[in-house]
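This document opens with one chain alone, in structure tokens, the form predicted on its own.
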Amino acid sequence: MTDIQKIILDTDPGIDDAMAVFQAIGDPKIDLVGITTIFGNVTVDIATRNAFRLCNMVGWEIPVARGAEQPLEWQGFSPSSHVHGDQGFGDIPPIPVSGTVIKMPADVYLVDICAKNPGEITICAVGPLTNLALALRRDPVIAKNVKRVVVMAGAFRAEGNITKFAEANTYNDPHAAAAVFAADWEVIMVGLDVTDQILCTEKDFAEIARIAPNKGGFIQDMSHFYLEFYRSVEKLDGCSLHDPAAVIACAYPEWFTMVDAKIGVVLQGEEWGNTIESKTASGTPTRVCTGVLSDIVKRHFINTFRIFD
């Protein structure tokens, strides 16, 4: 297969990143080179710890780097242990997990693989920008030595999910948010708009957990957690597949509608965090997506899990 995307997975797992971690493992038009850890859903240690308990699940050794532990310029990020649990894994207890970190942090490892890999590399971010902002910061050639970044952030015409104005992930970094947007570099935006119509239910974690009893049984496992406070918060019967919307966009934009905007990101009052178009904010115009065969994305990502187990 020719079209392979190999990837580098940011993320701070988090429910639904686990979901994207085994769709990028278990994807066969992805390769996974490597993941770099990020606040978010957690803690950074958390999620480093999380990320390689998945990959000792599936017996992958691959790079891991630990990112960032707070957002670049405010203090008022806090985990989200309401949707994902304390632990990142709804009511599964933590166990020990072995792997080392590598010796860069996750910035420092960006830039050096996408230099080692000019074109090659497709960054997929599923929590908090700040690992692309401070690499950009730290070398801006990533942007030209990258092949593209795919971002599950925002929403473009949709409201919120943390506050009616602001998407979880630029919400937690507005400040990052606003520097990958205004990089001049390819960044497809994976946000609400999309990911919200993809909703995954009780009877489709039951058929994961049917298809790969041990992979799939975990995701059943930690779906129930995620889906109470779906029901319980947000009134409905099923999840939002969103960090595995985005893994699938990676190698898959064929299955979302795209429009090109240039994106700016508000820093102050209350629609902080807020994505919106804006004529003046520099950068390459981000490619946003704005419509999703949201059945062939489901139904995808469920038979993923068939190379499992």
Ligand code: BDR
Second form
Amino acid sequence: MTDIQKIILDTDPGIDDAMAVFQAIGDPKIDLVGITTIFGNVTVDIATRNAFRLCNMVGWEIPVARGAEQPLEWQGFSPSSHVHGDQGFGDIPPIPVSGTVIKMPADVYLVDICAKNPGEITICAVGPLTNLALALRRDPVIAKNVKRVVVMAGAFRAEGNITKFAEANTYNDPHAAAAVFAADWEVIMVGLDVTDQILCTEKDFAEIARIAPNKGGFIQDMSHFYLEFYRSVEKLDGCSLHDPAAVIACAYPEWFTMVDAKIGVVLQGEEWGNTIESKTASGTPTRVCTGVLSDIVKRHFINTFRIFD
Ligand code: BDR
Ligand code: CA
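So the form predicted on its own is up there; where is the form predicted together with this ligand?
Next comes the full complex, this chain leading.
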């Protein structure tokens, strides 16, 4: 794939989401067309404010659409402040941001932009999949109009990260995830099987900060909180490169090994949110990432900061 990919990033910034936004902005093979926000690591209001902060930092005025406040059905959701901090960017305090969300909510915007650009838009979703499920409900034709959907979601053969079974984005809205996997569109699942294989260390963030003192330094500042979570809870000397990996998979799928599988999502009991192979699930088989050229992906992520100051 050599052409430039037009992407809408659906995101809950969030520390690795901030890395994903900079990846999408800086990658020479990606044209970031818009951002849709979602609850998840933080509330949707904080996620929206944080998305604007990142856009302000690079001087970009791209459409930002505010998305869902809560899961489709589940009432028990709470933000992951222990992983991303109360305000989403670790210990970095919030500042006033400029920018106004577009009038359309995220699901309407997704339907609209795909209808206006049939076959051209990749939706890259790196938070709970609620906006995508709402878009499918609103107008199932989006499945025909979108180019493909790439999600940072799920754990196929790997263990979960929020429970033994479930990855955080599928755990936080399993009903939405089930709807997304059951639809007739091409989905690439960039789950923990691959993102946990790409570990970014303190040294890597120091290099990013050296390359780009402003944007890279900002990422390094928030990485301290994230690395501390990985050190104390996961007993790891580095953090997984979750959301940037999904963005990179949009433009460089050849760096990932994929198997086709129909994916179902467990909606009850201790396996709540688990993504499992299901022969009877409906929809187009999902292209599940099971392997990754992790050194190449990490090096590409770091090098992307060369375009920033
Ligand atoms: C996913 O959950 C969130 O905490 C991260 O931003 C990422 O999207 C990893 O499981
Ligand atoms: Ca995320």
